[in-house]
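First, one chain by itself in structure tokens, the form predicted alone.
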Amino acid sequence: MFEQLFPNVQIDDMITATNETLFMTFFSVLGTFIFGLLLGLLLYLTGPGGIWQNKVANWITAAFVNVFRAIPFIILILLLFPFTDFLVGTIRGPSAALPALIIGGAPFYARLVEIALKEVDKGVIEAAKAMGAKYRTIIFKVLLPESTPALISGLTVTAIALISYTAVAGVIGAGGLGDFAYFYGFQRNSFDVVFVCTVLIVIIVFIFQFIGDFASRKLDKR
């Protein structure tokens, strides 16, 4: 039934190409997060009112992340081909996909976790700084804590949007499903595995949406 409903569908290489766009999500997202955290950190601490209060940091930190958002993510990874071959050693396949992933992911979470850090009552922050807590005392005992579920929820919206970059990375040979809908779907008109790998993609989405409202949900103290 599946192979005459989908004659040009390979099931070895979907899942091959499957697995590529898991790789690809999974590790692209991890240094999103890290990065990501620390560019919001920054623009929330050197910002008007912030307990590292510095117009210089943070003027040179918002522009980095603006320049990166307004560069599509198609010019961007043509953009770092130079630094990805430097950084990977090829320009090609998953792992190569990576850099761009990473470097156009970040400043986007990063103005999500601004957000997230400027709802943190001051009260509480307030009150933190008139028992002498320290300042690391103050990001990770309570900025953190106390935003940690609009993170998360900033961080499904991120991992979302890195899972249709890892799509249009396929279109330059990444891999993935992007790639393979492309290459093995649309250039042959294979339109039924371009169908396969759409829904595929949109399985992955509907996963990571349900892990983040999940994790959202179950630390959220309010």
The other form holds:
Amino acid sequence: MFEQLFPNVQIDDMITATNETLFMTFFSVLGTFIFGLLLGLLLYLTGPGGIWQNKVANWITAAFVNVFRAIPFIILILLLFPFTDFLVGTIRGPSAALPALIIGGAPFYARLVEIALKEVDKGVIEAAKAMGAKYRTIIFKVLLPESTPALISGLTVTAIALISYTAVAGVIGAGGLGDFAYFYGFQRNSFDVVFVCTVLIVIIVFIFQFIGDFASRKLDKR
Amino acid sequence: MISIKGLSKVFRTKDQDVHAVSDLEATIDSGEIFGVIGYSGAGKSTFIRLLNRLEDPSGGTINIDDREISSLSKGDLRLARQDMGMIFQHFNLLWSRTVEDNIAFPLEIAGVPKEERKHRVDELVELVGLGGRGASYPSQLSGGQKQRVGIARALANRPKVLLCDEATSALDPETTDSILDLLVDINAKLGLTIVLITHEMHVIRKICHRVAVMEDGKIVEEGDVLDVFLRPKQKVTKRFVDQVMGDPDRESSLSLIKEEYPLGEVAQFHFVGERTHQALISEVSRKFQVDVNVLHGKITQTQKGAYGTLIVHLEGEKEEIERALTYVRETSVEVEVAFDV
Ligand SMILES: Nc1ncnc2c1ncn2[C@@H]1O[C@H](COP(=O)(O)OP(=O)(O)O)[C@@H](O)[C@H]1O
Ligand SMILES: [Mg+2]
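What about the form predicted together with its partner chain, after the form predicted alone?
Whole complex next, starting from this chain.
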């Protein structure tokens, strides 16, 4: 039945491609989370009214974020070829996609982090100051815990964007389901392969969405 | 304990300089409940935030316990703040932490070890009457309960001063009273100094020992709560006193009442902090051959005893009435007799 409907689909290849996509998604989400959080914190803390209010630092961070967010992802990959080559030692395969994915994803996530932090009640920050809290305490014990649900739902949105970026990265040889759909499906006129790849990507997206929504809801005690 | 000299705060905004607090002088004694009342925009919040330097002063000095707050370095200021608790109108609890963890937060900041923290938190939960709710999140509590958490949190590091910024303004009247009772209780038990700001005279009347009236960034009148109630000098103060007492002049004119009671005597009794003769009326009618008929009045309880006015009609022999009035005059109650019309 399956073989009749999808004559060109090789289960083994599909599993490999899925693994590659999951690999790229997982590590790019991780990297994006770390760098995006740092950038977002920097944007917020150096911004107007922030505890490290600093026009210059804020301007530089914002410029970095805006520029990298403005570059279309496919062009970003091409632009980063030399950097990737230097860092990873190759420009092909799932690992080689990570620098571009993270540099593309982090500025996007940084803006969502900034928005999440702005939602934290100013009164609570003030209460912490009135208790004699250090800046470090305010960041790690007030700002981040109080914005966790929003940080997680922002990460979910970013992760889903990253999954579609992995498919784009596939087209220039990063591997994964996008790569597979293009080279083995589209170029060989095997639309059953394209179809199965699509279904798998959609399933991955749904799983991320589900986990993200669940975690965000669970942690929201408001 | 707290001495404030020439304190001022100017906010420079785009269109103008706002003198939120200007050249303010005040002395607050150790262990007293000091109230600051004023209308919105008078500069009360700015004033209280200057005390723990949530706002930096533009001028003047603040000495708390012989430590000049206004010139402390950042690190010393953090330590000084651990000796001052603060509670807020909107509670400002961390919603991501349970009641216990909220109360533990200032202890974490002060570097108290975990075991000791737990012990202290349990103590505080009991002190503010939240036994059994320690594991709840703030969102599961009522406004009054949230403020109790706020108070427990403010007391965690055993501060010497408690600053209250409109602590009851977001609460309904009954909850307000229960929170005020708690504050009085804490003040008595722990002997800590409380500075509170409010726009409700009721709050001042109920718990404060001394009051300062603020207008346009300045203290325009200051004194013992009873004195201020009894002899308000400024117009604003009179309006605040009327807030709780009504306006006796308008509501009742002695001479008009006298016309309705041609027999006997109509008198006005001013209670100015009476403690021993709280049951004065029944005392008088028991001791003398007079009937006392209360016509009008309002008595309220302050920290220093009963305050207010009663207008009474005394019926009986003229000499007996005189003796009764003489007796009343010997208490702290002031007597005013209607003049003949
Ligand atoms: N951060 C600020 N920037 C500019 N003006 C302020 C700021 N905070 C308070 N003010 C102004 O200072 C005055 C006193 O405010 P506030 O202390 O909040 O009064 P109150 O608490 O008595 O209502 C008001 O005119 C207010 O607009
Ligand atoms: Mg205010």
